[in-house]
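A single chain, nothing else alongside it, follows as structure tokens in the form predicted alone.
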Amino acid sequence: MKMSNLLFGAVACALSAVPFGALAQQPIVIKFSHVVAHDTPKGLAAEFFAKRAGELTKGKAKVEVYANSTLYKDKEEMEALQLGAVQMLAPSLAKFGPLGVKEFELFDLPYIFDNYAELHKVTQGAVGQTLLKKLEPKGVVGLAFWDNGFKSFSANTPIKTPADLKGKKMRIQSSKVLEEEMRALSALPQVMAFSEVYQALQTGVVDGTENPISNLYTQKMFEVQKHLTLTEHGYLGYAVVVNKKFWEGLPADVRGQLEKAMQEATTYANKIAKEQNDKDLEAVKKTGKTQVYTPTPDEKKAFKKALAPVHAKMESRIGKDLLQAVYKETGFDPNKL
């Protein structure tokens, strides 16, 4: 999308705040914009806050929910909001590291995540707090992590080990780490918006791609993609943000109720990702389309051998101190994969 479009989505938001004061019987709008299906974990805890969010200010807020990416696509959202173009967004944790706040790709480090309940420990803790808090001076105001769940590799052919995956186009969202996760496995990474997978995987520019279950099920790949192995080698979340000049100018008590609904929407939200995603793995090995297989202990060793070295080598990027702060919550050790 072009920048004058973005601008004038921009003034048009502008516009439509002049109310707060002036017009209270007005709500205000709260435009929340992603890029996945409604029915996945993120597009049902969005629906979910957007009622939440009108039971609890009694109609002063509006909350408008666009899926799919259609106000946005992957490279275009995050600039839309810091221009006030939309009010709300919840891209995965690997779109910061572009918007400049890189800590946030320790969440793509492989397997830094065993479960939910040692990911919680960082993403509900000071560490979670701590990353939330460096977007400000982006102009957004990080407001909760929501989870989507563990991502697997797919592609055409079968993947039993690491170097099934040599020389293969895989999709990955722009990230330095899961490009250096592509490379340790001497597969091809191909940055894409995640509105075009579907479509580069049915013609071959891609060969394959790691995703959660509920977005490889809700975007159809299956359709596309021979083979899914469960290596769940990474994590995949959100993280809830918002326009900060916005969020500010918000009446003292309607922030407060927005906040009440956010909190019960992440707990919506961490509560449904992993039920999703095992209805979502049923589905899928009903359709017949896709032979999902699960690896031996010994096969996803083979794969955590692989990809230690991608933690070494990102450290400096993400940081020392912070990767260490991670471990500590964790007990994870990169030299005992």
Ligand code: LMR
Second form
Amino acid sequence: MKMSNLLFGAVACALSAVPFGALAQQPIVIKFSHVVAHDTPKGLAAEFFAKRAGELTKGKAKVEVYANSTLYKDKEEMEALQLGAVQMLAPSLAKFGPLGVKEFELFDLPYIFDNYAELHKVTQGAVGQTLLKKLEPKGVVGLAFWDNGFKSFSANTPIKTPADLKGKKMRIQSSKVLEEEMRALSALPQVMAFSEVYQALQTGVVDGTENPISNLYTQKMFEVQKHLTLTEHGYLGYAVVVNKKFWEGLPADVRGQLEKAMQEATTYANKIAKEQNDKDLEAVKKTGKTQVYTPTPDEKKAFKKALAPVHAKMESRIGKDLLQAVYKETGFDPNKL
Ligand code: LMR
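And the form predicted together with the named molecule, for comparison with the form predicted alone?
Complete assembly follows, chain above in first position.
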């Protein structure tokens, strides 16, 4: 089913190789695939972009948004983008390792950003631009960084200390840094597509996971996780990416208008991300199905201490110079965790 999607998309892509001029009256279709629900920071920003793209290009471009893995799951969507079966994605920064751009995993390092302001010094600054450029040899252009938020651990047993995760099977995204994070807690990391997490939690294939609250809430993971501890131990955000050949083949005026729509969508995404997560936290509490626990400062310190060694262990994977540039930008010192 999913493979046939890929083939279908590839055929559609071959057909779309007809010069844009020859189809002047036809809108240029941009398929934007993603894996989260529509009422999430990414889902809402994708819809905002689609609307503004239509308005600014006066209908010359039509962005079709496919939410909730309806078109492709995590790994497939990267392949589909490279093949040109879809034109645009916004994968989490933790999912670029398999593409060969492992530097993006710096965003997965535990406690590297204390808040959105620190994060934005990187994503909205020179380091962010350098990172996006690294995608181009892969046939992908990076257009923007969109926020989600800070991840917290959930499971069916209470989590107050790092030892509470010992031996737990924990679902992670496809990032070696996240694998190391779980190992630092003596947990057992299990890489799994986002679309499979709810069922894996429900059936006990995994015991727990980590998410920003917007994902936990909109995927209804609260139904199958009794405990959530607000560790906020790492960041989850996105790079909006587009197929390079497609992007560079667009008429210059349309590309410029789409760039403007993307700038506006980025401002919008990064404005609503915290609001959505805060709202969803209240909603999770209201369900009464997941007990939400706020760790004490000492409990949080214990998580920081347990996770601090991940920085040194992953330094060579991410690149020392890049990591130092990020630390310099944010004022972060891993020795002070
Ligand atoms: C995950 O797989 O947990 C996230 O990347 C999903 C998303 O896109 O927010």
